[in-house]
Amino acid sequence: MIERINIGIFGKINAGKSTLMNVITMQNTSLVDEKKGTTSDVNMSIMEIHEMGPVKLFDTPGLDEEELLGEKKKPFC
């Protein structure tokens, strides 16, 4: 098993986390839309980054999710 550095992308809803994930991976890894709360689950991508080596990137839902589902997720954040 290859050891990888874990990198999480965290921030508010519609801050551009999924867009950043897609730019870093150079592919459509995460769904991007203007609608708030498009990312509802963590998206993960495995890749290599020069000077760092093997990494796992995690695109997360917004930390300020206000819907009922967001309230249910808070204990896990």
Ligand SMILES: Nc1nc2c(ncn2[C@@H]2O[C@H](COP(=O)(O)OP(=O)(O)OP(=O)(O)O)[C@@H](O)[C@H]2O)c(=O)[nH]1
The other form holds:
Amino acid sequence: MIERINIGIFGKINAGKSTLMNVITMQNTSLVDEKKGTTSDVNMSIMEIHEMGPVKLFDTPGLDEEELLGEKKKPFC
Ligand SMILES: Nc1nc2c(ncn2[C@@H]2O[C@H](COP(=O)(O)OP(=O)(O)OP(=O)(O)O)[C@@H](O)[C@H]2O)c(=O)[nH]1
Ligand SMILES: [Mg+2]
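The form predicted together with the named molecule is what I need now, so please give it after the form predicted alone.
After this comes the whole thing, all chains and molecules, with the earlier chain placed first.
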């Protein structure tokens, strides 16, 4: 199995994490919306980054989701 560097994208709700993920991967694998709390589970994408090699990228739910479904989602983060 190929060894990959893990890269997580963390931040507050609606900060643009999924947008950043899609820009980096040049794909639309993460759902983007103006609504808060769009990402409910961690999304993973694999790719190669120049001069870094194989990586695993993780798009995550907002860190400040307590008022939404944050507590239920934490075990998946
Ligand atoms: N103006 C501006 N809007 C942005 C930028 N990045 C993302 N957005 C917008 O902000 C909103 C939220 O973007 P997402 O990428 O879904 O944000 P997120 O952090 O993944 O959101 P959650 O999954 O809900 O935590 C969308 O309407 C995006 O189009 C940016 O750099 N500038
Ligand atoms: Mg998101």
